[in-house]
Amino acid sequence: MLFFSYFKDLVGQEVTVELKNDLAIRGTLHSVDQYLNIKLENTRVVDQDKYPHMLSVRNCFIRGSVVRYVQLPPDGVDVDLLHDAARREARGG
């Protein structure tokens, strides 16, 4: 639930989901749920000359088990809270 509840703070910014197919999405964070299932809004694939047939997706939904990576914002990454979640993710509570 750490990551989960960290993601929920991520609404509405712009992050980059790299898939285990190698394609990568760049789009604004809409939601996640518990299995971190992401809903991306305003989608632009990052290679354009390798995936043409995406360039008309505007929202998708990504299914959280083919997801390899999820890049952050540099500005959104709050090392402290992280700290602080994983410190009571790990005592139980």
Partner chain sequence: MSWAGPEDIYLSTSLASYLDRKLLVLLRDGRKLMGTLRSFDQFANAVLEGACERVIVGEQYCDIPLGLYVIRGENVVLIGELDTEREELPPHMIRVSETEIKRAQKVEREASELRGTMRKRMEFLDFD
Contents of the next structure:
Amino acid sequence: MLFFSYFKDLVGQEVTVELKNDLAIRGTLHSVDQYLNIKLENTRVVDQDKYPHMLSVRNCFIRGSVVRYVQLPPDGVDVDLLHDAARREARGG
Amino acid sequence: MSGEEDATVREPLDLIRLSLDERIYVKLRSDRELRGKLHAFDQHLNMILGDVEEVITTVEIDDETYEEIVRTTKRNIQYLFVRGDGVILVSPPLRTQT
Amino acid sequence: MSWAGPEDIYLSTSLASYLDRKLLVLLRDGRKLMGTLRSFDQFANAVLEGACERVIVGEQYCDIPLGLYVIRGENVVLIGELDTEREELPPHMIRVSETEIKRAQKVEREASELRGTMRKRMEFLDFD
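Shown: the form predicted alone; wanted: the form predicted in complex with the partner chain:
Entire complex below, previous chain first.
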């Protein structure tokens, strides 16, 4: 639940989602669910020339299982809060 | 439980809990390695790392000689969420000097 | 399982806001399907009506009609809404026939297979 809650708080911020097939998409985080499926708005593909079929896609749903990384905005990371949450999660709380 | 850290190690993930706020090494699928400060993790080994250096190792085949050319690409990312299903291993910092 | 009520479908991660829209579905094997979303579930299984596969090889492309498709969610990478106000493809791309695109696809595949077999042959030589 830690990361589900974390991403919910991040809604509205700009992120870059990198997929396991190397496609990287930047956009505004619109929503997230318990599987960490992600919806992005105002998207643009980082390497657009390599993915011409993505040209007219402006918002999308990404299946959580295909995500490799999410690059997070620096002001969207509260380090102390995360440490506490991770310890609580480890305790099974 | 009081506010102080429980230093006992009973299961593998306890070692990762003790690495919070420390720099760790993470080996991932598809020949990727990360070094960064561990800020959060869960039981799937999803993680948030800070001040990350990613190293990607690629093997290319030369068109003419068909020789293998090994290349490493590095990049730095300030904060990164890593999905746990790509993680092969996590190495906590060495504590020999403490 | 929690289901979003009709009033918050636009705030949820469900595919409900994409119903009856023209979509691009990227699959794990790299294929690109297009069509209108008629149904979905919590696994991202999806029903596409009027589906076609968009095959792109270099600057050439072709849309091969497929009909009604039920896609298994596990194979879905991404579902994107196609903005009808925008060009779907860059202007320099050329539409070709199904026969031509399949020929181009075959050439591309054979080239990459050749690289693969040459590499294997070289690895074999290394053991001599």
